[in-house]
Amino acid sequence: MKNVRIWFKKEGLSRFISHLDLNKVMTLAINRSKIPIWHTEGFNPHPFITFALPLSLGFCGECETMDIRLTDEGFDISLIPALLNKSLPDGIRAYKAAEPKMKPAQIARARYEIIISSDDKSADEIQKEISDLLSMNEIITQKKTKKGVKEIDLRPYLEDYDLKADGEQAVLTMTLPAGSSENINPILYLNSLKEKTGGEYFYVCTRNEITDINGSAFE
């Protein structure tokens, strides 16, 4: 058998497809494509599919991955993206397939771009509000965990970011911890902004890079 990693984009209205439904979408596309995928054993066999770092609901993703296992080692894996795209909905497109070089446990960082707007504030005003927030010594907000809701300080996680006004929107790009050991959702910063200013904001968040601890792209 051969392990294969597939890269795909998730954007547009498809960003509102939950992770559970994404699994169903990919399973259906694989079944229709006739790709020789290995199925799990037991009473309810199903195609073996795993996702390295599930995307939050409502987020776009430019570098999402899923792993499958092929029963035919001679199958040309370069054909997989085109075969899948025939059955995938608008907004989800596979663009690469290769044998994995890294383990999902090596994922340590993710890069996000957040486009932020408001009905009653200009881009410059939003930019200043975010800048004031990110320059604080502490950025306290609430985070949901498996054990309940707890207060955390987001300031220590702010390793690298860029902020600018662009037309009627502010654009915030930031690198945050991501992976099985520690994961910080960038929307926590917007939640803290709302708590600080009392304002209402609209956003589109895109995860455009996933890396290991050294900054190498997940492969």
Second form
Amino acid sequence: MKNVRIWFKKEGLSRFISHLDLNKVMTLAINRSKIPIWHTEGFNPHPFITFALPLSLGFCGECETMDIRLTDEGFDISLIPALLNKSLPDGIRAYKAAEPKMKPAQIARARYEIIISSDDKSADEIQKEISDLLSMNEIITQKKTKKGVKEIDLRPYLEDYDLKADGEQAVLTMTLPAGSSENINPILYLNSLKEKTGGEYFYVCTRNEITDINGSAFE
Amino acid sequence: MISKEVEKILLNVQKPGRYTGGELNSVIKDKESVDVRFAFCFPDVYEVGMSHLGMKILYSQFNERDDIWCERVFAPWVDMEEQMTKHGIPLYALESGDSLDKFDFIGFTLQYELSFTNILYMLRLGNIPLLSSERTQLFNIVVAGGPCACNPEPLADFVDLFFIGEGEEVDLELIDLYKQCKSNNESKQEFLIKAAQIEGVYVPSLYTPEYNSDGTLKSFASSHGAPEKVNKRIIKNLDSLYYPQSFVVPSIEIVHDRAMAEIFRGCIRGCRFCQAGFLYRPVREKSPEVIDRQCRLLCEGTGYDEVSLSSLSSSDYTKIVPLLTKMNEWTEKENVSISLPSLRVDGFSDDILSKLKTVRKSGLTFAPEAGTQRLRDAINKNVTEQELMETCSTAFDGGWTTVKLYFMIGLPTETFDDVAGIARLGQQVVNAYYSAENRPKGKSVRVTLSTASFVPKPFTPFQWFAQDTIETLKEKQMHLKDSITTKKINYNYHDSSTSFIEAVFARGDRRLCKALLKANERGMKFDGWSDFFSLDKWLEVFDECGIDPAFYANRQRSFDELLPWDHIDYGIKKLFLIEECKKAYNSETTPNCRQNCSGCGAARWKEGVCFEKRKDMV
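Would you generate the structure of this protein in the form predicted in complex with its partner chain, following the form predicted alone above?
And the full complex, kicking off with our chain again.
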């Protein structure tokens, strides 16, 4: 048995495939490519796949990972990305396979780039609105948790961010806590922006870095 | 590719994956290099439409041809409709993102009557004029096929032409004719007149009905050389028929997410309520070698690890055990499970079960359809109580603890005692559990009784029958509920008001087009979904149009009445249906096609079971 971590990008329209459905897409692609994957040993054996850090519906990802186990240890894992890519929908592309070096629990932070536009506002206006929001003493918004909706202050998590205007869009880059112990979804900031201004925004959010507590890329 | 405008609204809707396209195996072509663009429309949401085998077959078959590009269109859910309307986005096809009005053909599949409002809903969202007469160019031709095309009349004003019967050959013939007419600069009218000469094509605008003073049909005249009777099309050899090597694999979860192969068409049984059992006669089987190969290719092409062998009654496939044996040679190795839907009570054998290793033990479903032997005889559902009990005992001994039984209420000749018989049958199944020696120890049994309300359908022996009124159906539901005395039995029933509207459209005529139009103006859609269906709205619509829905649903027709679908010919003789109807009222059964030929008329297609050797023949 050999553990393998597969890196892939999820871009374009494939960002509208939910995490649950991504699991299905990957399972079918693995079945189709005949990679010797280990199946669970229950009444209904199915290929065993785990994802280190689920990606929200509507987000692109540049360094997403999933872990599988191979039953054939001699299988050349460098073949895996090309094999999978023959069987994946538009926008999802595997680009690397290697033996995992870190545990998913070590994931601590993620970096996001959010491109924000609006039908009735210029990039400068949006930029101004966001910078007003981020410079408040507290940014209170609602966060849905398993136990219900609770109020949180987003201000303390704002350690590392950058905001600029680019053509008709504003671009917000931010690094936030991520992982199983604490996870802050960047969309919360946009939600509070909407609450504050009452405007309608269109955004594309891309997760482009996942790191451990020391800032080393998740491997 | 869908437009940036669409992309923007997708964040505001539920399940946006329904609207993106880009799935594995979806077909992208250069629109400049094809001659004919065909929008295959399924009048329901993505998850339902993508589960439909017919669409998968025709999609692949069309796209095999270099000169045709077939794309898929589904009905957007209301949240998406709201966004599309707000942003001025017309209904588009998933492959190119182009709106419906860019297509040569806009084709609908008619799987259930309650989807009719969605056809108009989709046309309107696609900026296509609803009435056939308003579309004057040889372009945006609206076509329809599928089981509900057997009575096309309620849609006659909207659809330019219907495919009657099986579509695989006739649709390509029609497209060739279209190309020819197009290159000769012929008009839409000239095209339609020529199309009516193709066997299996019905052009409603070439026919004119006249009515008697009591509202019944007086005559139905054809013009421009269109045939008086439109024959259905039938595929003679299923083995050599085109079958896709792969399906579009949805990226989101759908209703039936698996590989599917047809094992035969038609049904030998002749249950008198079942329209499919008459429309698809005669039974034609695919050979086990062909099915096995097709299943294997499909699993390889899609990655599915479940394959479903589809037919109207799986256990009636004559070579079922050899087929399963053959398939097991590779399915076990590759962790592929086989599912066999539509098993009859009498077809549930150990032999089959042992071959379906991965049948989930969660539940078993059978459809005795009626609660007493007399009524089962009347509807020709030739299943005995003893068979049901033996099957359930086998299942209980094999470790099952839940059984679902499907019934219909409101069947012809049904009494309140027949209805109570459903509860008695449920009780006997409970008793069978406790007398099964090898039943799972320490577990209780759950029997679910489910009733649908009977809807009389064209081309069945019950096509003349007056459907029970909503009130009577409700009384029967309550009577059944009161007859159940144990908590081990659950009872579910379908809303009888939807069955009433279904009955109106199933046996309706052209005058109902007005009602559909009015319903569309009022924003009615998704009638098959309980969230949207409203009897009150329908009654208002009928009232405003001066239509009495009971005339269509609750009126007993006489055998000599001219029926709105009498000019459509599925090969089943009307005289045979009349004989079957009379036998039903005497609770007399008719043997199945393999036991004895009953002379229904399907032999005129010169195929299938009608020409098989029967055991009693020497």
